[in-house]
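Single chain ahead, by itself, as structure tokens, in the form predicted on its own.
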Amino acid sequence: MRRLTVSDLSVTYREASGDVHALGPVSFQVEAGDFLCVLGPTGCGKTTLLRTIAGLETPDTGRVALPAGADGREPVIGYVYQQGALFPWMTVRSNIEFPLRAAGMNRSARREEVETMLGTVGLSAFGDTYPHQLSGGMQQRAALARCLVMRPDLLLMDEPFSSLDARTSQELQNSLRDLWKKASTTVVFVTHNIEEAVYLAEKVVVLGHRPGQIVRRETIQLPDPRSRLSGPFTDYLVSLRQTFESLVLEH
């Protein structure tokens, strides 16, 4: 089975004030189509891990083996940042269309794909709107659409909802789970929000303080649709919170 494999990954930053061992060693696997949340306190190396998986950082040790794409092609990777990183001079429609144009898709096909994706993320009425005219939540919907329109084999998400209010964040969490189930995309989602991790993930790994190493692995077995008020949900929440509290006491 195709999977993402991270083996003995370790990253050190060389700075004028001295070397900073930011991450590792870290090892885990994510099965194709699974949803993994990487949970941990601020500064534990979560973003470094994500950037290294994406090929944006070079590890000191270890390796990342990405799942093959359809028909054995190179895997397509989507990356959603904490701030959506939309092109401000482009409309929402043009932002979503951009990766398809870069990939050489013909005009009529890409326009059809874009209109479908606008509807999927609830932005059909905002295709001609510019990013600065949108709320934070709508900007993140557009950023997610720009990634999903590529039909990525692997979707990397770096705390994409952390700057949003609680209601908007929960709405986007609901949308993301629905989209993930339909797309069958492998997702690695970084967060420091325990409730968000329990709601979204099928699997959770918890990183300890820098240099981030895995201190806990958890499988989230909850029925869909997930309820934040259910007893089992609360049990996972309390258990993971206890792990966080122990990290605070150790630090």
Given for the second form:
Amino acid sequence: MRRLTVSDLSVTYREASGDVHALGPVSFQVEAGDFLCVLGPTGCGKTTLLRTIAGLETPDTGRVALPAGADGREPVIGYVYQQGALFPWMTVRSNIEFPLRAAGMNRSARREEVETMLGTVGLSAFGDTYPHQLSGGMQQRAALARCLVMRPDLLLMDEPFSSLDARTSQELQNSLRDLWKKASTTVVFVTHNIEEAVYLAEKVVVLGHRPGQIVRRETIQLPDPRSRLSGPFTDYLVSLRQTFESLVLEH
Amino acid sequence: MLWWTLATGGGSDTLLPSPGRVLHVLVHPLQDQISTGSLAWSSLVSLARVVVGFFLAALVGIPLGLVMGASSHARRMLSLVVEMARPLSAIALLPLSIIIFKARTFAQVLGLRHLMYQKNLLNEMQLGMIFILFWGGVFPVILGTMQGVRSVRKIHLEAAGILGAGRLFTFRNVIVPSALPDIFHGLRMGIGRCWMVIIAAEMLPGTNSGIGYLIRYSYQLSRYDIMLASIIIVACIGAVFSRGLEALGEKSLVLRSRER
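Shown: the form predicted on its own; wanted: the form predicted together with its partner chain:
Below is the entire complex, every chain and molecule, led by the chain shown above.
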């Protein structure tokens, strides 16, 4: 099976002050090589959904069927955090090398992979710098590179550009869309930014307020290269904005 | 300094010696003082004791702290022992330690009998003294290391897991480096404690070497110039220890404090 299937997934956090029903139930499928954006307001359980897919949280009900890896091995999952997940005591190069070392790849092969990956994300000149010496946008490029170097079967991204300024965020969206086009990895991208979702995704699901459930499913049919100024782009934007507005009113 | 010079009458003998006389002792570090050895030799004896004792403390304390930080099981078992042992002042243990280890020195343990009546550092390394230095230094090292391991950021552990790192790999490449600033902090506290302990221990009866002994003996002989010179040396060496370890730990500290 090459697609990601999420069925009747529901997550509750057990806390001292009582149970918090954070998510669901939600069901959806992502075809192999597709790009899905999960769009929803703050606190709707988007991150919980992503963490559950990654196996970092345990669902109460429902299940996640991950796409099988190549040659039937365990699927490789990449996870890009909002920020701060790079190891600050390692250079950018060592950070990207980390998963390859963990996998036991030999030194020369590793070096080669890392150099290629640095070039892919536009950080060739920054291999020897430490994360804190880089701008926020470059840090996220490095974090993305550290995931992509594993050649993930499924790439999960948790609002990776939300802490960046608008311009940098757009640059990274452009890069990501290009990278995805080339690599055709399955991506699940979580965001609360409508424009970001419309620019990046092939499919969008909109989650309502906590406990998040899917209130809308949309397929974005826009030709490449996508223009943020085109009429059809704006139509999607307005339409999804209306869904958001109705969510706020309901709330 | 001016006040000191005036108060001591610019050189004539009063209760406190003039700065000039103290300086005179300081600039002749190799001259034998009151037949206990030179200032340099006494400092070297104390230094050697501290280095050996502190080295053992680090050798035991760091692994123990790592284990206690990483495993809650080990922490539960060992923390009670550590909490009971920690407040026991090293100085309080000196008599007991001497009873247990007798007055045995490194030279004796190593079977170097011919050294017994020579002036040799190994003759000055009493096991009992090394033990209390170890005792004084080990707890800050354990606690610092444990603290470091426990304050590893959750996101880094989680990320390591997703990036395919196993437990041992994560321990070596994530937990230890991220705990380094706290480990260095513990080491700094530890060597500071060792240095205080050795000076106090050398001042107790039963010892006849080291800078602490020189302070006490010169006091008894009213040679306050030697006493003050020794105190200045003690302060300087203490500062060098602390600064040295700080410089070593600097890089890891900078990296962590700038983390976003």
